[in-house]
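One chain comes next, on its own, written as structure tokens: the form predicted on its own.
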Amino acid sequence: MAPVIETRGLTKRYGQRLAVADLDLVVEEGSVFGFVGPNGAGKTTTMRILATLLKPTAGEAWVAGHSVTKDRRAVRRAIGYMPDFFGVYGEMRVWEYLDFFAACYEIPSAVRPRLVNDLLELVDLAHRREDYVDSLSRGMKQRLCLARALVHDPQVLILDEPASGLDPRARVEIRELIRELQAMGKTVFVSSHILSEIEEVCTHIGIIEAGRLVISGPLEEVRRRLRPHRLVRVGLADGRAEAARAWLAGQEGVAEVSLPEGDGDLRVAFSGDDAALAALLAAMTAAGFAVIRFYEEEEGLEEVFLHLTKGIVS
């Protein structure tokens, strides 16, 4: 796929203090790229820099081929951008809102009226069309911006932190947005420090730490890069726990056996695929052992990015 957003050796300084430092980061067409990392890691300041709204100190960045620094007007118009934080004109209404957004974007206004409803279906807010921004909740209100993203049909949407500050239900809704979004044709970039959530819509990530980007890629290569070895648990019926960890520390492709204090389960790091691990559960039941359990633990998101960055910020 063709990358829509290209950055090369991207930097911001802030007198002293390198926000963004030599970033280079490529983003596929029609992928959900998730920006994973801690406050003041330089997320927030490299999307600013994409939406044309901040000049890098060096380096360049091009939205879907424009650059940022040469024709921000076409990136713009290529752009939907939703900051971490917004305002919100609370004396309009909401079908207004939308409408005075669709005109700032020189969008007919025979269009508009049906383009406007088409958004308030999308975001499923048809229903308070007529209702006063300052009315709806802070989920609604995020959902309201998100539509005001879309006004005019942008090929990149940028959300800076869209879940931030919202309860459960609004969180998910706000993941099932991105998941049409995606579905129709949009390349959505996406920030988040609430990595459980980034795992579910993501199709790539890109982890940043202190301003520079730590690993990218697409989100399964990413964990098999960070985590060589497949984790598996294994739980046994007869107590036998060091005795299997004994026996399993001499099979081929293990690389490590662990019994957590209180759980009862082994935990295998095992290097084989799915043949060689099919064949290590025959062998552990023919040698004796009474295997109750025995299963592949998938490792979230936020385990792979406490790991990966540990050492960066100690």
Given for the second form:
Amino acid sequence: MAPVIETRGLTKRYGQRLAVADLDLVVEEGSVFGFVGPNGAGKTTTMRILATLLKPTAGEAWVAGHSVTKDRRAVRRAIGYMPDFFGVYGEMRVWEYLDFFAACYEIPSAVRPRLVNDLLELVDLAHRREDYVDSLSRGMKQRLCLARALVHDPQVLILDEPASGLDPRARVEIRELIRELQAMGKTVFVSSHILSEIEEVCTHIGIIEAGRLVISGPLEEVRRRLRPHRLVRVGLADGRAEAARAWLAGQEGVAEVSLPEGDGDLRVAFSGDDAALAALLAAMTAAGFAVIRFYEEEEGLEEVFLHLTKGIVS
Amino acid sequence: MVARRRRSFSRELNPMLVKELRGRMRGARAFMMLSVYLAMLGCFTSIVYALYFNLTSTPGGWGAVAYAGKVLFSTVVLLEIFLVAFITPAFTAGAISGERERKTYEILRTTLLPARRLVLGKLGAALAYVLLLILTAVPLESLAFMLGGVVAKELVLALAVLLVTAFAVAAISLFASALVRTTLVATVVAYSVVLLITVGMPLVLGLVAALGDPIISGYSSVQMSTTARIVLMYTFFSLLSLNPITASILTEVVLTEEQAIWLFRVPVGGRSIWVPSGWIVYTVVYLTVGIVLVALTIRRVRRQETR
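Can you now output the form predicted together with its partner chain? The one shown was the form predicted on its own.
Following is the full complex, with the preceding chain placed first.
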């Protein structure tokens, strides 16, 4: 698939401070790319460059094939940008707000009313059409801003921390909207400093730390690369944990066996596919061990993320 | 094709103008402001009216009444100039900086709205309201017509000076708003300039006139060539025409004494020179200043897009 966003050697320097350092990023068409990193890692700076608001110190970036420095107008036409902190025109009515931005994107007045209604329907604000923007809750304002980013039917959405500061329900709503956008065929480039927040909607992940891209790729691939071993928990009925440990250590594909204190279950780091894992279980029972638990522990990306970024921060 | 597209779109209303007008005219604020403005103007007119007729209770025939009409008209117009000069920055000094402060500027800059339309929309909306203030005060000015002594020409000239003042002050404030980061500083800058033009300049001018008059008129012992006197004379009248108050008074005096709207003669050292009426110089200078500042504001807003 063609890259919709591409950066090559993208660098942004604020005086002495390096905000983005030699960033090479590829976001493929139709993907939901989660751009993750701690606060101050350079996520917002990267997004602002892509949104044509900042000029890179060095390097180049393209959105939908247009250079963000040379062809800003074409880039603006292609993107819907939602900043991390934004204000709204509180004294406007909800429909007027969208109508204003639609006009800013040169959408003829004849089609605007219909468009505004469709967008309000999409973000579930149709019932607040005539209310003042100021009277909306924070989550609603966030949704309104998302609708605003969609008025010109952009190919790419650049959403900077869309879920920050929202209550759990509002977060879920934003996630649902991102899914819907993907279903509409849009590419979504979304940032967060909390990985678990966007993990489940993303198809791709890029982790940025101190201005550098630590890892990036499809979600599964990132998971695999970060965690080469599968973690299997094994419970025995007869308490022969030590013997099992010795036996397991000699099996193929087993990298490490540990016996943490407490539950008495073994933790097996295993590399191999599902068939190999099934064969291990069969061999274990055949060897006479009374296996009552044998399952893969799901390690959230959160731990992976912490594990990955810890070293660089300190 | 792009050019044609753009032209076809510009037939649509400027979105910024629509947005600003909606915001401005909505609710009680616009109405209250207009009421307060008219009440102030009305009170002042009544006071002048009452004072004048008390002071000149001696019957003076139609001439005195006509003179009263002139005084009334002039007072209302001069007060209006002051009000317009000091109300306009309140609408425009926050135009750009306010968007920055409310964190709406970034979103606006990522849209396709050109800097030119953004600035002209803001300017248009502010001027539309000031125009409303100016037009609603026309009936007050017209009170003078009942007394006589004022002709329609004077009303038209007064409106011209008022409109140019509104435009120039709006342009100054808009530029300040684009130049500095906060509305507070932009407001201070705008009011300082307005104060300098409306109050500071007449003070300086009065001083200069007091010192320079004997020299120009040739009563002083200082010897001067006629050319130098002419240059001094032009400088004096130009300065006089750069302030809305003195320019209006000059225009009025020329209209009354010389029956001239455009040019009048001034004797200098045995010769006489033609001098343009105050409102002409004022209009030309401040229209130019306004247009230049609006252009600079547009350039500044455009440039900041790639800061």
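Numbering follows the first chain given and starts at 1. Keep in mind the model is a prediction, meaning the values are calculated, not measured.
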Decide which of V26, R227, P38, G272 coincides with the hinge of the rigid-body turn seen between these two forms. R227
